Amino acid sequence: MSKHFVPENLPTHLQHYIGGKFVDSIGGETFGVLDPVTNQDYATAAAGQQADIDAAVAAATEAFNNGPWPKMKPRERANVLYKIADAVVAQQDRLAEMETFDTGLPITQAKGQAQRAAENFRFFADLIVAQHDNALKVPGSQLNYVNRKPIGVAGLITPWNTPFMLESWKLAPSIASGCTVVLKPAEFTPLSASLWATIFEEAGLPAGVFNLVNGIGEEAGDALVKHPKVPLISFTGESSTGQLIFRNCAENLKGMSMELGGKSPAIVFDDADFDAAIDSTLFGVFSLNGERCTAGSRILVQRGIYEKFVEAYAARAKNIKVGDPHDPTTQVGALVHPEHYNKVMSYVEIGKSEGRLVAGGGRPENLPEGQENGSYVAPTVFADVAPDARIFQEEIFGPVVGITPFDTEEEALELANNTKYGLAAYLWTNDLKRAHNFAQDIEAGMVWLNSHNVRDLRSPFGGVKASGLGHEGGYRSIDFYTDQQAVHITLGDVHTPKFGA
């Protein structure tokens, strides 16, 4: 590998996209964007303020009220969505390079993101064409049917961990439903979001349906959440930000969908397929650099196999290849930003007094030349972690995991639910009855039994407790972006009490 791979023709300045045009901030504000292997700025981005959000919402409102998109037939909208999907796949290599450069995700893991993003558009294109709504009839008496209508301008606020793919999760259903949108991508990773505008334009999406405002959460994000003409906010990010958005949405009674933080348990019983559980629990916390909301970052292992598990797990963790994200042999790349790196490293230090360090615990050795200042953390494993330890209760969002033993099924369930979060859970056992009953009792929006994190797009995605509010995925996404209007017609004689007759 060369010292540092830089994709060709990288933009040095990223603009907003409002009403079909690339524009700078009205007041000229910008912020720096860095790549995480050198931690040097490679570009500036327009920093959206209230005035820029106002302009984007005005463009989206005009496109919703007077443009063709919301009134188009589902098949016509679907045809545009298929073109979007094809355009995403056509530049998947370029996209993966940009995503890896911007986020520090290993290139082999970034390569799947374009296919998944494209599949989101195809899926929702199929869904809106196949979708039908209820018609309920009482013969000779009454007919009731449902009109489904797009709600209006949707505000989409997306995270930095797999930016392009997670943007597609929100863009595909919102646009498919006939809404117009204002996207505020994460400030750490604005690069791949800049591709959407051209993709949409070339696919034939009318101007104003998609608008993009870059900026930091406290400025652009805050203005979008508080905007009186944005009736919907879909947010993915950390729970504390979610609470703030929740408060700000209350003022205008906005619809909200929130996918927030996680501290998901992986529970391994002594009858589990040991090798499969090791593979899955390693992948579950070290893939995507550990920067994933559904990471199985608390591993609970039954006492009979505990020491064997810890030993095998630590040995594998020490063997994980950390290095240049563009190297196809890399399994863990650089964390997204120095600010986040410092947070993760602070938890590594806390962990040293809360558990037995069995792997990692600092920066990796032998970093590539020129990347010595990159935001690299060695895969870190703590054993014998007390259930109330900070590293067992707080979301770290990096390549750090805690392991603790349990004796009985009841204890395992208590440990699994002993956190404010409830996003995902992973369960390893060959006892079928136990698996299904245990899954039922876990406080989590999603459970994987003897499986790593693979998700059918038709299924609901979301969490309980501090991990979220509402669900997206399949029809639930369409429900979020549309109003369902019930129409009632009397088919027989009208029998109304005659007040005042």
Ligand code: NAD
Second form
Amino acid sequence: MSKHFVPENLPTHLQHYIGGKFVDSIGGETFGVLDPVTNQDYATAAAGQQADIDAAVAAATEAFNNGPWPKMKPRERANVLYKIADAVVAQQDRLAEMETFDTGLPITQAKGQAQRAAENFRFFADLIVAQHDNALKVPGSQLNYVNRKPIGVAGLITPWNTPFMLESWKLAPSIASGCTVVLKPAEFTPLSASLWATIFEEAGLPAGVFNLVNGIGEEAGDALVKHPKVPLISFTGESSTGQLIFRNCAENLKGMSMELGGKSPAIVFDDADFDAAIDSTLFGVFSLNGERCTAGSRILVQRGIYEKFVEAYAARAKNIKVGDPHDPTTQVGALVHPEHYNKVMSYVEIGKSEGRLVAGGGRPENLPEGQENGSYVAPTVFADVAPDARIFQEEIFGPVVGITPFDTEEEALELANNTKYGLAAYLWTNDLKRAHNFAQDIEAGMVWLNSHNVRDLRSPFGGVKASGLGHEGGYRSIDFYTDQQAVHITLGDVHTPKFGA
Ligand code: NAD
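With the form predicted alone already on screen, would you show the form predicted in complex with the named molecule?
Okay, now the whole complex, with that chain kicking things off.
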């Protein structure tokens, strides 16, 4: 028997939440949910099918058409959102434990996520109260104003890497806007999503505004995407899934917001603050077990400091503490699922013929007792990786990084842009002009100068190229979930050609 930590009162069965009630799938279907340190099932979850999605969409449609939520004053909605934020914070320890148990993320990194999720609700509460829209006057002839209207039922489909927090990115703006929603969380990690129902209920969100359907992407997710009464799909996940969903949304011309994969470069010039760049580029790829869309997983280093950088980086990577996710000293935990572990391990093997292995390269030693079968991968570093290598082009989404040298700024830019992705980029230089010019030229939705990913919630989040479509963050999210209806009022005489007179 494993001796690993198990949260108290851990549910052994996870249900859907439809129209204010916890329910199983109509046909009784379920799937198994495992914990990644033992890879043993600890619970079953209801597996949503077409009929369950139909029921959830019907509840959300009823709440949208006949319920109070879409018509409530922004201040009234905001008051509920503040209560939701407080309830999320009140559960932060429980949430972190559950998230770590279900995903394998180190507990210290799971801990900040409740605060961030709560902040999303506070932020959108403030935004809807402060929001104003255009009113344009054409003197003597016309007044034009904008009616901001929630669009309807939003389908929200989320990944497993930081489940609760990423769900909050979609739940907060959609609900704040007055939409009603059906959330389909990732099947690898359904545990924390079950907390939302009680949090929302206690905060006073009317029944039917929030609906949750667990299930497999190709079943429940697909049914949601194709549902004719769901005009919006907000999706975060892999680029290839995004492409498929894009095609499936076309039939009904749905609004889509897509946050997809990445293979983001970190570019370190030889004038950079060396120690800060080492700290930051290590954190940038090995935090969240490397399972982060914005991971700086391609490191480009200027020739003058290249060998010194590789040596220092490898030494630190070898020293990263891998182990029990619940141990507060752990820096890299267990990958989410054996399927994902196998994918990451296959890239570790591919990397051995594509680069010089300088750290890791397999399973870590000295795994905690009882966790010998867990999905653990040692932080792995390959140097001298060719720009067209698979480990330099394909998203691995694990604790694996490639490093390659460059000589000139032009070469660095070419290498940085040489991928189908365009999510984030991290630039390390103390040359002000170079930093801003490079930022301008790089094909990435987000650029950090001399930092890893630290984002103010007001700024746009999103990628270009295969990394996404549209932006989340701030009023851009509100734009996605609302229609801006233009109303034109005639104040003077309208010139009307007299057809047929
Ligand atoms: P995934 O694409 O496999 O799954 C994401 C979600 O889509 C899951 O809920 C899944 O059940 C659902 N899904 C799968 N197939 C579907 C279908 N045919 N129709 C409808 N829904 C379907 O992604 P993942 O493995 O869960 O997450 C990892 C990926 O997410 C990585 O590529 C990562 O870069 C990306 N990601 C991006 C961001 C971002 O903001 N850009 C953030 C986090 C993760």
